[in-house]
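Here's a solo chain for you in structure tokens, the form predicted on its own.
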Amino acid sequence: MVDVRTIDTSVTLFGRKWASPLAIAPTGHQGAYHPQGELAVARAAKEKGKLMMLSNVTSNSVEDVNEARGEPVWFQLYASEHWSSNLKMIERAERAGCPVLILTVDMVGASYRETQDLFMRQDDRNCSACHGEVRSPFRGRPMYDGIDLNAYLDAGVRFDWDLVKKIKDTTDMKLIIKGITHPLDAKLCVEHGVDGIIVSNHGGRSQADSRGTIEILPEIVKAVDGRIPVMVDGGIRRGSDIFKALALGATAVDIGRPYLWGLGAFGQPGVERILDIFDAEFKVVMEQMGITSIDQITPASLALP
């Protein structure tokens, strides 16, 4: 018995207010899904007022994506063992106006991506007569700012807190660490001055039998104890999933595969439709729960103590 005619779904991250807790996670090589790639996603994010995170394995430059978005996006970094390469990307993102740098730490060493291998094209016949030229950056050697990204990502990277300090000493951008799945690491993030965490297992691709992020989230939230924002991605498929993640303590919720499905099917309109569906479903859940603002969503909303 609550008046839910007015629903406020807004959240604030680093002083910036967003109309919804739904954000666009960084995913690479978006040109493989649609010719406009990240530019189409950026325009959809602008149209729908969504936070967008850009992978450094991008098909379009950060400058062009920022222009399409209408404001600087958050920039995600895969660290290299070569500090000069890291520095080059960090400085470029900062020059472009990106306010937040996202360091991904859940890609240490190689990973066996069986699902991706299963979907690789095996038929080598020329099908251009019907389908045009078939190109995919997954089969080539993608380049960004003169860096061979295949070699860049295959390099042995020393992930430790010295790297975090080096990055923090280099840039004024806020630093988020993406790929935290253990509460002790979450506590260390706070102790080492990290500005935020994204609970992520890389979509389950790096280690297929890892725990689901929705299971891990409460442990990370408890460890952080409200000192820095905690975001989450992985397995978010409905507006109700956003609600559950917020109830378990997330500050915001990121999606990856769903908006890529929209991008691959219809380009910018497809991404916009995906964002609309998530927002509409999330609002319906809030109405049905008798909740009018994000701060009212608690573990009790899931009948948890």
Ligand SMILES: Cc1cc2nc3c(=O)[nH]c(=O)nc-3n(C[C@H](O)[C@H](O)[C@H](O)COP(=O)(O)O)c2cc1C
Contents of the next structure:
Amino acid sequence: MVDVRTIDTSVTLFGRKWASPLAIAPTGHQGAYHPQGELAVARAAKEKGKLMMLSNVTSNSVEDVNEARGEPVWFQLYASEHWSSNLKMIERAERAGCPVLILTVDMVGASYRETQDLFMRQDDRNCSACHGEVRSPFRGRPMYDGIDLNAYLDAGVRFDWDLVKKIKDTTDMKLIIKGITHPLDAKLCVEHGVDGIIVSNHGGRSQADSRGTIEILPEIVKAVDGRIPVMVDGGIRRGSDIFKALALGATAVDIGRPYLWGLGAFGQPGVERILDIFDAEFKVVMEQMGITSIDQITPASLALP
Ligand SMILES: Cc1cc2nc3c(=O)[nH]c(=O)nc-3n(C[C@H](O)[C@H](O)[C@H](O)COP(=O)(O)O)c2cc1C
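If the one shown is the form predicted on its own, what is the structure of the form predicted in complex with the named molecule?
So here's everything in the complex, that chain up top.
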């Protein structure tokens, strides 16, 4: 019995207001799904007013993506022990105007992708015999231009608080850590001056057996205690999932695979359609819940104490 004719789904992150709490998670080499890759995603994000995060293993440069998005995106970095390579990418993103740097910390070693292996192609005939030239989707990673790729890749990774300090001392961009799945790490993020957290297990791609992020979220929200924004990704497939994540304390929610499916199927219009479906579903849930703004969504909305 609430008047829900006007619903405000906006959220504010670092002083910037977004029309909805749904954001686009960083995913690598989108040229693998559609020739326009990240540019198609950026144009869809612009059309639908969505926050976009760009992976450093992008098929398009941060400068081109920012132009397609109409404003600078948030830039995500896989750091390496080879500091000068990290530095080049950080400085380039900052020069391009990116306001936020996302450091992904949940890809520590090689990942074990059993599902992907199950779908591995077994026919070893050369595709180009029937389909013309086959271009590797992994060709061309413009953010690696000018860096010593072998040194960057060979150095491997070591995520620790020294790295966080080094990054913070290097850039004025806000720093978000992506891949937090433990409340103690969340507390340490706050103590080390990190500006935001993304609760994420990389969509289960580093390792398939850990807990679901939606289960972990309330523990992290409690540990952070409102001091910095907490975003979450992993398995968000419905508008109702956005609602549940917000009710459990997330400030905003990110999607990975769903927009890639849209991109692979139809390019920019496919991504737009996916974003529309999420927005429409989320609005219906808000209406049905009798909730007209995001701040009214609380654990009580899920009948939790
Ligand atoms: C194909 C693919 C590529 C990804 N590439 C990156 C990446 O480059 N950087 C990153 O931080 N996360 C990457 N991720 C993880 C996503 O940012 C996100 O955490 C995950 O996809 C969320 O789960 P969902 O796909 O269930 O929505 C990737 C995920 C997928 C599926």
